[in-house]
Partner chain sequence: MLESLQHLATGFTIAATIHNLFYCLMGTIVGTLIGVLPGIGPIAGIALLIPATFGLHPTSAIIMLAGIYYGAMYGGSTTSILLNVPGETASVITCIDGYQMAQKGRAGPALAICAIGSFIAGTIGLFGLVFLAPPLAQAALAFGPPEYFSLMVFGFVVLSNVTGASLLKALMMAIVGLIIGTIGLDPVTGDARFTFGSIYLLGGIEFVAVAIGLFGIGEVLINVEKPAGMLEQRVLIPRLRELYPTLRDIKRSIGPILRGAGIGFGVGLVPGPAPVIATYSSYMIERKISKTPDDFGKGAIEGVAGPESANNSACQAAFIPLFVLGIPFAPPTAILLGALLIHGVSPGPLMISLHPGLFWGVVASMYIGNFILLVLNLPFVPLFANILRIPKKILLPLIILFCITGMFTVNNSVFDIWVMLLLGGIGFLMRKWAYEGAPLLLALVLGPKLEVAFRQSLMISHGDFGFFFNRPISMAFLLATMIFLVIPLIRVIFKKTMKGGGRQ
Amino acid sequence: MLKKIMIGLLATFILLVSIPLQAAEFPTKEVQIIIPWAAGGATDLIFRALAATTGQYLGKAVVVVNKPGGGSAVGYTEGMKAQPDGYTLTSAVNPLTILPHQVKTAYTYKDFEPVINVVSDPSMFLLRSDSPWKSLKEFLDYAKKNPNMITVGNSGAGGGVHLVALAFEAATGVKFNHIPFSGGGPSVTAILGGHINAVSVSPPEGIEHVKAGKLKIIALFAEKRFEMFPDVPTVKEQGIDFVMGMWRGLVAPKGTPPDVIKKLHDAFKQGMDDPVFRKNAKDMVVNLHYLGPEAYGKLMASEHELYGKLLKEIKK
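Show me the structure of that chain alone, the form predicted alone.
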């Protein structure tokens, strides 16, 4: 009997000391970032660039894995179910606080530990440069006279840019025909091929095609104009009081040890501050916006509440 008690106490002691020891040794292998969308979208491009600079500060490689499907539900579900050891992170974007209000999901933002927010950038509508609509007014006038005739692509039903398009409908009194894709990259490919009329995106998605003259910004949902495109006015400047965008950060499964979260945060913050990443962000017209774990957690909580109210209003 005494022997069994001693074995039990020893097992408990080993369990208690093993957690901080594991955290102290972290990382001993590569860290994976799950992107819940197809390759080529804004989130994918941003975190591939960040992974490339962060590995040197973390001491191990950071790799990106795309897990598209279900409007991001596939990737977030896999990220939630991962071992809470710091080796599997997930890119947390607005849909994490949107989709649970629209469909039954296995998760909410509460099933994750916030690590760091990296970006907060405005959304926009892009058209082909040879589009018949030369201005936002022409675009919206046609939409009002022809409900559901303008096809607007997005990175997935229920995603952030889809909700932006729905909210813009409500703000302007028009009706678009929304076409979902498996990510921002495929939606941009579709508009380049002439398969849709417009696409709702974030700056990294399609901005190179804007620079090349293949696409044009017809609606910019920002507080101020892009420095790279000073001649493109915001929709607010054109009399429509509408500003909306996307935040993008990293989360870990619930229960990941605090000191592991700190190591991850510190390494990714150094990766964010790296001159190579900052140049890449500037080239992609990305608005860097750092938030630590506590502030990022508060942002997700407030956004969850905001989108819940917004979706109820849109459905009315």
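Residue numbers count along the first chain shown, from 1. Think of the rigid core as the biggest set of C-alphas that the two forms share within 1.5 Å after superposition. The structure displayed is predicted, hence computed values, not measured ones. What changes on going to the form predicted together with its partner chain:
Rigid-body motion between these two forms puts a hinge in the chain; from the set Tyr76, Pro293, Gly185, Met246, that hinge position is held by Met246. Superposing C-alpha atoms between these two forms reveals a rigid-body rotation of the smaller part against the larger of 29 degrees.
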Given for the second form:
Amino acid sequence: MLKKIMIGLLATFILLVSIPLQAAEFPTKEVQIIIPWAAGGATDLIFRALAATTGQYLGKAVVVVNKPGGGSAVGYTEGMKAQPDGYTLTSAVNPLTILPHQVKTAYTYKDFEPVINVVSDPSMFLLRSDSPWKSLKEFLDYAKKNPNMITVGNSGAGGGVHLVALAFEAATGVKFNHIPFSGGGPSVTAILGGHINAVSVSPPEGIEHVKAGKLKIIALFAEKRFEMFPDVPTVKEQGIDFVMGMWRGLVAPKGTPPDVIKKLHDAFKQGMDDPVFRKNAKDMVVNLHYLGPEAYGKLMASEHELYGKLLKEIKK
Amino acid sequence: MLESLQHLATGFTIAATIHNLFYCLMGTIVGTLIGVLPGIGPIAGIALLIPATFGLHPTSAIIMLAGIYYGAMYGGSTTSILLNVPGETASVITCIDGYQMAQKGRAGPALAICAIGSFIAGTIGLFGLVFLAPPLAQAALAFGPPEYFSLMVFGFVVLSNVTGASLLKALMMAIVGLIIGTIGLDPVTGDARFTFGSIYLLGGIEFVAVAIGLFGIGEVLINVEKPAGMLEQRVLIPRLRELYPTLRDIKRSIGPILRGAGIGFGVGLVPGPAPVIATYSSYMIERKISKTPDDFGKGAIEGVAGPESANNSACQAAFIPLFVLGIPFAPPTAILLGALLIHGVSPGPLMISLHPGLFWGVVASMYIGNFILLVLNLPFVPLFANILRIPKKILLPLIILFCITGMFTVNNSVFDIWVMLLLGGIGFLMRKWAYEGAPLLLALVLGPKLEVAFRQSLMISHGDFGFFFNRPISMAFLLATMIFLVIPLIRVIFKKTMKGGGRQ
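Moving on from the form predicted alone, please list the structure of the form predicted together with its partner chain.
Every chain and every other molecule in the complex is listed next, the one we just looked at coming first.
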């Protein structure tokens, strides 16, 4: 009995001593970012670029590890199960708050501590430049009169831009014919070839073709206009209160000490402000959007609720 | 035409600077190594090296990363030939005759013909890239969901019976492949299918796991089963003068190489699983027109030369949609797209006019890179062929080790290793009872794409099946499929009436 108490005391002592020590020294080794998708996607690229600039501010290298599979479920499950010591972070993107509504996952966003949001890209609808609809009003009028006739491509069933299109339907009272493709690339190819009428995308998808004049932005779901295309009004300006997009940030497993989160947050914030990263981000046409842990947590909570509602609508 | 040549000349002055030559050499060496190691594909290789290019000039960076991609296509056939382990989709077909050649002591010629064929096809592909890029890219856009569907149907019917052994068994294997292909998230509704609640099955079964399992692990098990005395033996001892192809080999290969290059280039422009369709088609055509079709599957050099060439020119063709449309049709070009974006170059309709130096510099570097690869690969042939001198009792466990580590590097997933080992066991049984793995793999790749295209088409047409028939390209593929199915039937009926009943 005495032995057990002694062990217990010893363990408590070690724990008490080691926690502050660990925090003071954090990081003592490299920090890992799990990307729940294959290498080369938008999320992968942006975090590889961020990892490259953040290392110098953190004092240890930041490495990116791809854990694709299960439509991101594999990576998030692994990220959730990781030691909450700050050495394993996971890149959190919209599907973190979408997939748990669709299939039984071991996690929700609540199993993670928000660290920092890095990117928010507004979503948009693109049409071919030679499309008969010249304005958002014409487009929606036609859609109202001809429900289910306008084909709108998306990058995957139940994926971010599909849900954006569904939410836009709900906001405007129209009905589109949604066609899923396996990724943003194929959906843009399909509209270039004229196989669908419109496509729901998020930059940088399709941007080059808008620049080249092959495609046009018919609906921009952003708070403010694009710097690159100052003539394209947002849908909000046109009287539809609708803003939606894709966000990408970093989360740590639940239970990571707050001071470790703060250290990570500060380092990644500095990495984000680094001119090299800013240039890389600008070249990739992504919209940097900083949010601290608290604001980022709120964003995930509201998105989780929104997607839950939307997905219930589809199931009906 | 002349203008293109002028641009190309400028491109050469850019690509031939010491700086860029160095990166071209680095890219092709890394690419070859990645290709040789089973499992690690060009995708992982390029992705890992992207951060290393941050400090480079965009042209140098893309020269190096592109070098990794086409370099890997050269190296990819090595393990297929020597060990029956296909590292990726493109080298499945090479296993069939390449491995048989190696078993007969002709690993050297097989490896050499791959390098030579790849060089010729790569060069042809590049000419296509220079002169035909913009119009071809536009033509590729004509492929929408119904065209895809019909192309896949055509591919299925024509390509399933790869070695021409038993049609029934080939179709059975194709159906097993289709079934495996349905595992994962439903592409249209997003529901989980046949996952039994496992998150690891949500993304479907990894193709590489099936390929390495059926071919590589299955082969090792077959060997282990042989009498103990045979394990002591060496597979074969190639003599030095047999390391390189004879004049006869080259004569037999030149036709398949040129045809393969043409097929590969055409198929490479079409979005979708180009390497699979290109290599399978080339193999089927060579077998069909061969005077000795019975040699196929037993070590025919045509069965190595054709598909390997097709694979390489498809790889060059894949750069066209990437550069001209800014749309990657294949996963490795998707990664290159990412790399271009990171370097501030957005591929698309404006790329050639906005960044002429980069476009033509990279294209010119591919000519140089193809030459470097040939020079680099031929001397390695004896070295690689010597791997077979290792006694089997040492070689076989090493193969298993390579397969396991290689598999892990694909997705960093232990689950994939279990899938691979399970399929290794199944592959062993299949080999014993003469069921082929190639139709299963074809179906596994085409099946999910076929399903998506079918459902997309019907969603667009609101359920009207006529959609497949009133679009010309789609109709043409369906007609070709019909003809392909009906001709043998007519022939049989015709023969029967001629012979008055004929043989049973």
